[in-house]
Amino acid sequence: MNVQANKWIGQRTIRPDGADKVTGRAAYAADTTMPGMIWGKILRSPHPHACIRSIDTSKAEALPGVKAVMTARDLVDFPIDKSVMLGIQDMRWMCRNVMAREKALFAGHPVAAVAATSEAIASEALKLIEVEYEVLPWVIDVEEAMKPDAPILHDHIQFEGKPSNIAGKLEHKLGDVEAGFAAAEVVVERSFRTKPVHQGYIEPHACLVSVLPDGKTTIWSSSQGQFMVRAMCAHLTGLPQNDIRAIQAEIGGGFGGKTIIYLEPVALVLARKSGRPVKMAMTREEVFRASGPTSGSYSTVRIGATRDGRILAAKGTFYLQAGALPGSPIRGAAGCAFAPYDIPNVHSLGFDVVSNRSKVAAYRAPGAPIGAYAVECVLDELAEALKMDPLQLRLKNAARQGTKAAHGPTYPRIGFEETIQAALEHPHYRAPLGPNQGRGVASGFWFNAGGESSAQVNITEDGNVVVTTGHPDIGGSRASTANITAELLGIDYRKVSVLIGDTSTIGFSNLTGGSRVTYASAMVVTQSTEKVIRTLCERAAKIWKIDPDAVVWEDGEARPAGDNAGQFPPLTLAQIAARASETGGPIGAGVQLNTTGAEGGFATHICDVEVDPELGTVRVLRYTSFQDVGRAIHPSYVEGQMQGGVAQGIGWALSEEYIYDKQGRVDNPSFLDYRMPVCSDLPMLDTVIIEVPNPKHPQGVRGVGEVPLVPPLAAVANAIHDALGHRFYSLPMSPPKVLAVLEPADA
């Protein structure tokens, strides 16, 4: 769908951070150094579950070169029986995730830390710390954790009146689901399992923290939100937030995995104790053992329909692993699973289940791919039972304007039907397939978000523009901001520089995540730029000595509104800026908003695979994603988001998983053994951008980054079924699982 053309919005302008990244000039957290800097290292539990009886750090403290040692006693203790929410995180869990208190809850759980003059000395000091453990029974998998005789991680957590590893429940209801199933003529019910998978960011967690004698603290770190870093470090260390300046380094990937902290408060305590700047960086093994993957899951989905394909009822139950501390993304699983469809009777439940794994973190549309995997596979099987084209079944039941969703909203104008129609009409859907090849489809939804954002737009003395926002750029927000600002001002985008401010230079801005940044930052940047334009018109009016209302801004120039205003030659931005001191001083404006009006995003995907019957390998041959993005401010970045989500989803479907050994420890903590797809594993990932503008946004933005990861798990699974005639109900669909199906048939 075409929207009105603009000069810069919708153009593939040069990426402002591109040259720095490809030439190595971009500065990441691990590149940061300071005079007098020392190194921090963390001692981690070797046990998946153990009471900590004592910790003796005296020998480590006595080692020459050691400048500081810390344990959980050096952090603020949030009592475990009282919730203290900070944004989306509960501080009673965060204080125990950063450093174990009563118990070590997973293999890799931090129990102590040291800072020394070299990494080698710090590593040696860790060996001298003596920890007395009382090893406890442990449980890894979500289904095992829910059994009546499972080891209980937290005695105070109760479910249905007794201690349990089920830490929470979320429920959505719409209509009468039992009546809906009673009226259905065809019902399909299946259960599904997925393994935890890591976000796969290339840059490990790293930070540098400096604490001055007066307590003033500066933190350089890799995160998806410098304000989150400041707030959490303040809460965990007891410092006031105005004593902490958090500076956002360039980020080498996050995908949700850097929306919480691991190292920063530890480095802060060590720096405060030692009086020296402390640098810390995780090894890749530490990233896998101790940072958050997304949840593994066990789900059951039941869908009932009439013979002509009208879905009458749907029920989903989603059990998600939280890791050692509560907080799995049940909202995404339970809320998004049925969201693409107009179903009158829905019952969706999510259960948050703790087990002795590292605490989960967000991963791109957290929870939604798990829910969609189950629902979209059942829909494919339902289409087969009804002898319907799977896309036609989705089109017949597609949510549209006015549809009431089970998770709450009544949809405004949305573009889901357009994604299905585009897929039906695309040549990919009718292309011939060869032997052992199959085609699958799936759709998906993500809520998208707005939230708090700040921006400042300043005009330089020579008539260029500097825009500062408070959001780390992990998806192209600098390029989009430049395009929008240039469009509004009517100037070349190269005249706009975009900076990411730290916590001391820009107003509060929430995390980069949830597909919210281009949506939210565009709103505050637009309003800031509109204020600047009003100021520019006022300055031109002063120069011309006419009323400001008689001046308009067009194509980068101030002009008289009409002949009655007078005959004056236009004044360019540069000309007005040059006379700023004589017309009122510097020109700039800032806006801070809690943005609202974000609308959900929808996508439909087509996947072709080929299965090797001798090796059990599955190769994706062709993949096309169709997504309603609202408005593509920078199409190249939009395509990159779509392609990136698909690549990650293919890995989740076919090869990625955490594997645990008999001691309850991660057995594949490296990219050598944790099998992420690389370029040679993938075809060109085709994208079709569909633009149904969001009427609640000045540029029509909906948010892009989460939705592309939602359909691929099911699209790949459905394609494999089409190739083999066999359905897989657990991920990953790795060669051993495929061979287990094929070999009996060959025997």
Contents of the next structure:
Amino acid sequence: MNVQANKWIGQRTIRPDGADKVTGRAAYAADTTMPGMIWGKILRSPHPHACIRSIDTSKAEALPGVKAVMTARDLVDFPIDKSVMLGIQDMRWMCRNVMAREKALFAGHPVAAVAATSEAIASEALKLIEVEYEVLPWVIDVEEAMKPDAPILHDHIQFEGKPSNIAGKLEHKLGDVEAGFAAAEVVVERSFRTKPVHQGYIEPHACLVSVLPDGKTTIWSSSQGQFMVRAMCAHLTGLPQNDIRAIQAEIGGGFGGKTIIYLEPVALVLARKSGRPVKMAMTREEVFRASGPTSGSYSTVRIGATRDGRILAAKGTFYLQAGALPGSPIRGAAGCAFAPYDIPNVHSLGFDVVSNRSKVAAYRAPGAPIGAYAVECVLDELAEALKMDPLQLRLKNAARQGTKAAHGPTYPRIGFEETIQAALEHPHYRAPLGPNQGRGVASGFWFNAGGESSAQVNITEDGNVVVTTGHPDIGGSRASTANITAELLGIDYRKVSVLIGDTSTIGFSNLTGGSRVTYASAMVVTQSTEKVIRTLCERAAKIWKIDPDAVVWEDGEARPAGDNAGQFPPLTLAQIAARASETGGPIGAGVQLNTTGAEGGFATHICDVEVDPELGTVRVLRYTSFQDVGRAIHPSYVEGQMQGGVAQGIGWALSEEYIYDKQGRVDNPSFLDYRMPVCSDLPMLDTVIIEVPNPKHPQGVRGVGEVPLVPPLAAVANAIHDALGHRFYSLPMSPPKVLAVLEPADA
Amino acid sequence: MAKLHVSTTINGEPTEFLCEPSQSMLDVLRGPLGLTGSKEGCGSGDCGACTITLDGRLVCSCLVLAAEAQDREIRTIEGMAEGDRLHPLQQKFLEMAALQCGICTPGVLMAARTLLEQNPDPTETEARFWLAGNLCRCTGYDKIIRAVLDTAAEMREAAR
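Next block, the form predicted together with its partner chain, ref. the form predicted alone:
Once more the chain from above appears, this time first in line as the rest of the complex follows.
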């Protein structure tokens, strides 16, 4: 597509849902009520690991105002030793995550729930539920969980023939890694640790569920996919999917953490039992204790190169903490770690390790930041050993078109080199630094994703446009859809309304996640709009009584072409719409696809920090991210994704971590003690959008949202090394750790 | 215990409500009064999503008892636009894409409005510290700060 010719693609239009959100009227998950609604609350295990001997709910049921009580017995049982996959989630784990069955596997694990006429009564009723636990030894840390004498969470899980907490292994191999290391002249090997961190969405999980006596069910909830909510609830409750209408509320942030369910099936069962609509909302403490953070990790990376900086071999081993049930993002860690580089010999291994903490959920480029942190820090040391500029080392080994990646693909046209070149040429890279200041760089990769999407484009009787897609809009995707539709139709984008359909009003659409929404919805919206344009031309041809092939659509109107050019005055969208009934009926088209061709995304980041030698605090002074986005349909929201990911990465690097007490419970389950970056912690976050169009996409789009979280951990770590001359091999690089280096206890 | 009767003013409208002695202002706003623009992100005063003003002072409504509203003036996000005219901050947030998911936006806007009322010409640092009590996980704050500073400049220009 010719960039110069675009009127709306690439414009910073006002998002269709904007006024709704700045006036406080947008309805999020907790903002809706229903007549007769009651409140549901969850009883959670105080123990990180315990057999549930019995649960007596009789006293709770007898409390006036209590309308329903439930336990895991009220959900469909999926035997623990038989996999039932739904997308990437295994329902035998999901059913146990929603409510403990045989054992409570983490402190905060749901064991029962009640619904009552008020929140206060529901809370009171929880205290009346008697649970008999047999407390078991527990383990939280990923390395501890792999020790021979570690408590075993799941008896049926075996690794190398023995009961183990290692629940899965993933391996990528390319070439002969031992031969590669043998030929290498410089080898660097280091081990790294990261703490589990939470996605940190500001909106806690919430839902409102109504079940009618005939089983017809409405779920109003905040999630990254209404179809996921429908399917999982159907699996867990036994309802057929057609009886469940899942309506996506506006979503107050997700970052992957809302790609699974927690409350919805519980509220559904309570609503079914009580005959009343049930509302549930997590407290922030519950969000921290029991909703999906991402893994903590222990990684070892070894990279070997020639003296002139050609990387010959790389090996990475990544142990990721899954939490109570299997499912660590080892694919992202082991698959993305070396993906930016053209390395002939690679061996990358990921291990999925269960332990007694809440089950992980996806978090922005799941696993990839963990892998990249280790690799990009080792590359920094390698550059130092080779006396090479760290960006030049990356450029020399950058993957490009034709590079075979260890995780499988041979790359088509990609834009990684362009990100490094742009960083090298940017004034930031040459700006002077003061005392206690340092600069670090790092790169990163994410697969991106296609998958199922549906769209419907309808022309209103007055000649405007309503587009419906099936993806919750988590960060401005409606604006991209409006830009694309307006561009194709040649009309003002304000004539396009964009809505998100529920499971009963639009075709199946996979999750908002994996950096897939703008990519995939652009494809179905484009094809739907092209069908509409063909219809509009046919209607004009009918009015003019000429052949439809002799009509073209230009600048928002049908024009006679070829031999008929100039014979009739053009017909606008509004004129054709006004005559829709007489020319064949309503005008609209829908397309449903399983989209493919989402090619990888790459970024390179530059970070400047200043270390306060007295306080041990690290302040990010300047940050610039360079990312190949393929094509920025709405540049402001592309920049917003880049800035948001960087901010989360800075938090992961410097201040965020789960802290556990001696009883195995989260000790910092609040925003006060779990320290995410606040406004005064950060500088402006500069962005450089690089557009190397994806040849497989109608607008050239690649995914955007995940990649920005991949490089920052190492970029910050490398900057601190540049400032202090000391390397940290564990995150977060918080003041106590920094001070321990600056003021050693024995000094 | 019997419910308390409270007479207050919300967004310029005389308002009465009944509440439990222990109920927070946020609960009453979101519940009986139906003003769900103020959001609950934490319930402990750490996130700022429930920010309102009480007699012009910024507060987290989750930390204010509803009974404290007696004879006070409350402003919430629902009163920020005048009729169909958005406040300049609201308009600028849209133009500069200073929101993504939007859940923190009502609180951020309430805090930013109070900032500009008290300090029409804030520096970037002043704006950052003023808004440090309003968590945003989506934007990295960059576009929020730019929008606040741009709005301040425009409002100063308009006031000349």
